[in-house]
Amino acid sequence: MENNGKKTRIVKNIKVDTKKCVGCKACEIACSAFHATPRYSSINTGRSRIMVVADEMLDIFVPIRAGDHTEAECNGRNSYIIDGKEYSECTFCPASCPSRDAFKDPDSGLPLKCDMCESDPPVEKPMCVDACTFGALTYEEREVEVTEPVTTVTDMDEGLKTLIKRYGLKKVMDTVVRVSKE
């Protein structure tokens, strides 16, 4: 996108208001249904790109969206005390990593990452936001100036790297050849 000779891009963001979250997990259900194959054919919150960290006894609910995959565990571990209860840093971490099963596909083990429900045709806002009737999740877009192109590893690159690491290049290549002939 260009604006008066300056390059801009749209930054999409989901804001979380933990005071409004009641832990209903409608966001998890909507996300998993949207990302099912075929779309809306099943609900499996293990495939959701958002999860609600819950402490029902203290009435604390924190929706966390899946972030980037990391090959290594964190070096340090911090603790957070919220309303008198201690939580580990992993509790609120958005990464898929070797030390836990969060944000990994339950069947393949591939990392999951929030894609803001990008699709064709595009949806007005991510499904988790649309499903949140309590207003805990809100969606916003804003335009920012870009000085140089930002390159990111695509989800497909990340998925292929994980498959190769898990099964080996030959097995992945053989599978790609077999599937392409079907």
The other form holds:
Amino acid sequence: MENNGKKTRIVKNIKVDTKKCVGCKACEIACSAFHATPRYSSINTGRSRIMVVADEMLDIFVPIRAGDHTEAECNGRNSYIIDGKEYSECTFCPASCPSRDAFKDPDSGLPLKCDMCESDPPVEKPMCVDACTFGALTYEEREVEVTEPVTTVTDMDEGLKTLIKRYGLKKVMDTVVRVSKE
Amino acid sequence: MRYCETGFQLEVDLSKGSIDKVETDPRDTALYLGGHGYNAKILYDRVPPETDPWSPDNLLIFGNGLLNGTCVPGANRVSVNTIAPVNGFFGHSLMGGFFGAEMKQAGYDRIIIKGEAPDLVYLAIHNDKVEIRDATHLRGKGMLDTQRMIQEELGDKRAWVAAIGPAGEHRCITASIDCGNSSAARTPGPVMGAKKLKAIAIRGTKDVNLAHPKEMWEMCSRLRKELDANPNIGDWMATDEDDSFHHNNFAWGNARVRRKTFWSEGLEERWRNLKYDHMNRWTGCWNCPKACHNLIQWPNRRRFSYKCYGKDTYHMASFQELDFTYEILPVAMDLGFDSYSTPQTIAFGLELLDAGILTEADFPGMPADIRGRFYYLLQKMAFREGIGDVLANGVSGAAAIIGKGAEKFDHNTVKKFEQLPIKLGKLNPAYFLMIATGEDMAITQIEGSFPQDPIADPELREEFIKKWIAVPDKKFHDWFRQWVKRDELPDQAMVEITDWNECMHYLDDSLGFCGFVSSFRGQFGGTTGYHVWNMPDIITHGTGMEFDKDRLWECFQRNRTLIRALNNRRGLRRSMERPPEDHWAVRNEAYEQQLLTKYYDFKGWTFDAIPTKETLERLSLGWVAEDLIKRGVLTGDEPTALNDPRAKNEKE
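Could you output the structure for the form predicted in complex with the partner chain, given that the previous block was the form predicted on its own?
And the full complex, kicking off with our chain again.
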């Protein structure tokens, strides 16, 4: 994309207003339906790439989107005190990691990552935003100047990397060859 | 593959320590849908009428509505059913929130608990991994500590924990089962205590499949936006601070005193500030675009959430103000008490003290002030100490034990069940039928589709009718047009209004819909979210079973008739179908009996309020007819009520 001679790209942003979240999980439901195969054929919030970190007794409701996978746990943790409420160390973290079962496919254990519902044909806005009638999630796009080559990490990239780390490249390739012949 | 449902139920026998995952017959789903209808079938099959509700042979069933755990907005209610210790009849309670959806994602349509554990246990479910775990360290713990401790033990903060508090452990009749912001109030709590089951923790990560994905998603997305935009559904008490209706019209104390001029603008402003100065946010249930729960943090109390009329019950029973409810409700809820019947039971006990039937000696150490007295009795009841051991049996149960005229103070129960504290002037025929005959035992679980009051202005009335698409038949439009005075419509109209009101609750409770987006909200504004015209398509696209209005209506009739037969088998008869004697100041016994006969006849029941053999067979319940005949409840030759010789007067 070019704008006045400068290379630009669109950054997609989901703005989260935690005060408006009621914890209904409509975002999780919509996400899991959209990413089901065939599309919308099942509901399973365990497969969702968005998760409401909720603790009603602490008045904490924080929707977080799945980000990159990491093989190692954090070497240190942060907890946050905001307006007198203490948020635990993982509340705002989008990673799928060894320390919790969030953002991992419940069957394969492979990491899940939010893709902002990119699809063909495209959807107007990510499904979680569309489902949130309370305004806790809003979608915006902004154009930013590109300063370095952009690479797109897909679900499949993430999954393959994890499989290779776990089983080794040779075993993964052998399996791909064997399965493709079946 | 099964759609919307998992096709499995979890059966746990706490006496044997056995756990079985049992595949179910899809033909039963087609007949009973799910929720309380399906649960009633299981209770009929497996709990003989001789069974004592307290015995290990009684069942406690957490049954998902058929549409729970799917993308259908507002479908999240679990029917918790058992044989109720309070009166020996079908016990029915509903729990919204997230427990049902999580259960379905764990792979179960329902959980059936049988037996009695040797000591306190809890059930831990994570998909196919199910364990009965020791819970003796949780004995006496409140709801919040129980939920948190179990989540920590399981290392899973996303597990939903449905638990009883000390009230349930001690088998208090007014105990509830709580899970997050939701609770199953009355009847199931004490049974869970009797089974020594402290809690069920559940976590699920399996798919809930949909038969026609694209159509289902499009329909549900549209419905979600419609429900969100519809001002006539949801709980108005969550946002509308004008609560003059309950305070000026309902009776305070032990359902005694109406304070018709209680409400004022100044009071409303003061209470509004009280609420919003202490409120954190509204919270909602699984996939519902309405957020009906108010999350409150009161000084020196743990956070708690409430909804609806739970906001009023404690301060109205004690003649206090809202601050008292906010102060005592978190304590009472943590003890595991229902907020409807518990304050009434306390007010009843204190009234007996005022009347001299109970004496100061029955209340050793009780504070002099009314607020202190409520706390005192809550604790006594929760742990069954002293007079609390008596009051823990509920109003009717306690009255029977106390005697000495206490029975006369038990003036607001139907079939031993505490009712809303409503005392009015002139008989309302449809409400008479609903209160007298309703199997759900509480008017809020029966009323809701037909408006409570006529609209006098013809233009406004026509405007209302134009938008009133929920009616199952145009005749309801006609009756509404001719309706001027609340109590004046043909008997046939009163009977069919009752029938339609019942129908919507029965459909909600078997499908999983919350009454606030469906059955309860049709009476206000006429544009409720769900009705017999849009429910069939949802079922069809969700499950793959072809449904239309007639087939759906038959499911309601089947479930209604089955639950009636279950209660008949346990002794329910016409003579028990009476509202509280002082519900209306002006009564007309002959007219009321005439209404009952016409209602029974319309339902295809006998003069004694039992479904006839023909009615049962028409609804594919021939097996129930055989059982009732074998047990001598029916001969099989009875006519419907109006054709009974005893109905001579009614026909005239």
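Remember, predicted model here, so these are calculated numbers, not experimental data. Positions refer to the first chain, counted from 1. Rigid core: the largest C-alpha set superposing within 1.5 Å between the two forms.
Annotation for Val172: C-alpha shift of 2 angstroms or more between these two forms, rigid core superposed.
With the core held fixed, Ser88 shows a CA shift of 2 Å or greater between these two forms.
The Cα shift for Glu124 between these two forms, taken after rigid core superposition, is smaller than 2 angstroms. Its Cα shifted by 3.2 Å between these two forms, Asp59 is reported here after superposition on the rigid core.
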